[in-house]
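Only one chain is shown below, in structure tokens, and it's the form predicted on its own.
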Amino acid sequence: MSELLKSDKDFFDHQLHLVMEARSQSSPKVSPLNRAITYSLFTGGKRFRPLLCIAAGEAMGLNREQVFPVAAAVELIHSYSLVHDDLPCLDNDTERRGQPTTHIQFGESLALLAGDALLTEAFAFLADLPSSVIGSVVRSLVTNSGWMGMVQGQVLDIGEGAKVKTLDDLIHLHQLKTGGLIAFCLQGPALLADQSDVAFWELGRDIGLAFQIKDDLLDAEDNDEMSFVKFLGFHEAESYLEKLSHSISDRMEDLGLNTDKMNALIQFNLQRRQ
């Protein structure tokens, strides 16, 4: 990750590390769920997320103090639906990011509980925002995360909704499963600075849809069903995702978000090796 991107990196870790310390110091009682949570929030992720939050708000004329209670909701929803996703139920994964997965280290109790936990406390940082933007910017992340997105998106993923049959099923698949949170990351930004948001939800929808598609290449020996390199084969993808990150960059241009940060950002997902 460059420099650049890496001070507002240590500033999140920080901040969040602090908020989350004070929380698990307030509830002794439980210190084996604020062992499983701070565990699950703290191994080395790459926080494509909250930064997004930051450099897109940055280029909205927002510091990244007044964006930090957005970005750190998106962390803790992107967080629990990692522990959750791992479970025996969902993808039974031993690993991630080279170490025992959540309910591997915790046990699968701690693990559901702690995932519960991260998505509720997600919430208490939104609190903390303006009054006049608060309803919208709640209404925003659980269209995104909930139901209306990352969680159908889920549901589409394991078959039990409607099957995927081709590749704009499988864009849509997408735009809701990774896309959703992600598009969150340029709406709630820009409903703090007041400024329409449609377009804005609708780039980081593609910002999401080019970071899947970067994952699926790099999983690209995976026998997943509901990746673009099954479907398109793996130059293909390549080329989808070269094409697409055009576009994004077009776009960005057009809404003032041709910054070095956000383009920081768009090249680490296009050279990123995890």
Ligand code: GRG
Given for the second form:
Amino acid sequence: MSELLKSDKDFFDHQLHLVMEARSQSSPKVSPLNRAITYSLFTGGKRFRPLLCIAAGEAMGLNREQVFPVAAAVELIHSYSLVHDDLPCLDNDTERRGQPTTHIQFGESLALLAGDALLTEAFAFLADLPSSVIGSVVRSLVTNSGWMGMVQGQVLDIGEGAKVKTLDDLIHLHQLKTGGLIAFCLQGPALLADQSDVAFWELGRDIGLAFQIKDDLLDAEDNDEMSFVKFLGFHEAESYLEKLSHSISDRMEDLGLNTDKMNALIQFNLQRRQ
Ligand code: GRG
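Switching conditions: you have the form predicted on its own, so give me the form predicted in complex with geranylgeranyl diphosphate (GRG).
The complete assembly is shown below, putting the previous chain first.
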């Protein structure tokens, strides 16, 4: 990760620690719930979504302190989604980020509840936003992460919704599942900066799609039915990602988002190894 991004990551982690530590004072500090929440939130995430919120916000004239509530809210939702996704009733994964998953470490019940707490606590961050934008930012996060967004994408992914038959179906699934939260990383700051948000949302959704394709390339051996590698083959998926990344760069330019930090994040995705 470039120094430019590392400084924002350190800022974000520090602020998040301070807030979560302060919140945990109001319940017994060493409670198992607190430990499960802290474990899920602070064990090695890349922080791609908060970094994107900060970079996009700065390109729109906001400083990182102003963007922090939006960045924290999206990371807590991301964290809950991973905890729940790893549970035996969904992916049944035992390892994440090279560590035992939350339910392996703390048991299924606490993992489920820690996920619930992360999800609801996310919205407490948005309560700190200027009152003129709270409504629109909350609505955006709900739409992108919930019934109409990430949760719906997850339902398609487990095969409980409409069947995924074509590439367009697969794109739709991942635009919801991974693209929803990442779309919010551009739409949230745009709403805060009082900018028209639709083009930012569309661009964010495609950055999310690029993030997912890279993930599929990294996990090519997993043989996942809903993967771009499975659908297109490895090399075709690689060139799809390359084309998409070019289109993303062009649209960033059109929207005035082609800053060093934004470009560093697009490069970070292309080059990441995890
Ligand atoms: C449980 C409602 C619900 C949704 C789960 C996020 C998700 C949907 C499933 C996790 C599995 C997965 C591979 C999803 C695709 C999105 C994605 C690439 C998640 C991993 O995000 P990173 O790489 O994670 O940003 P870190 O570890 O860096 O925080």
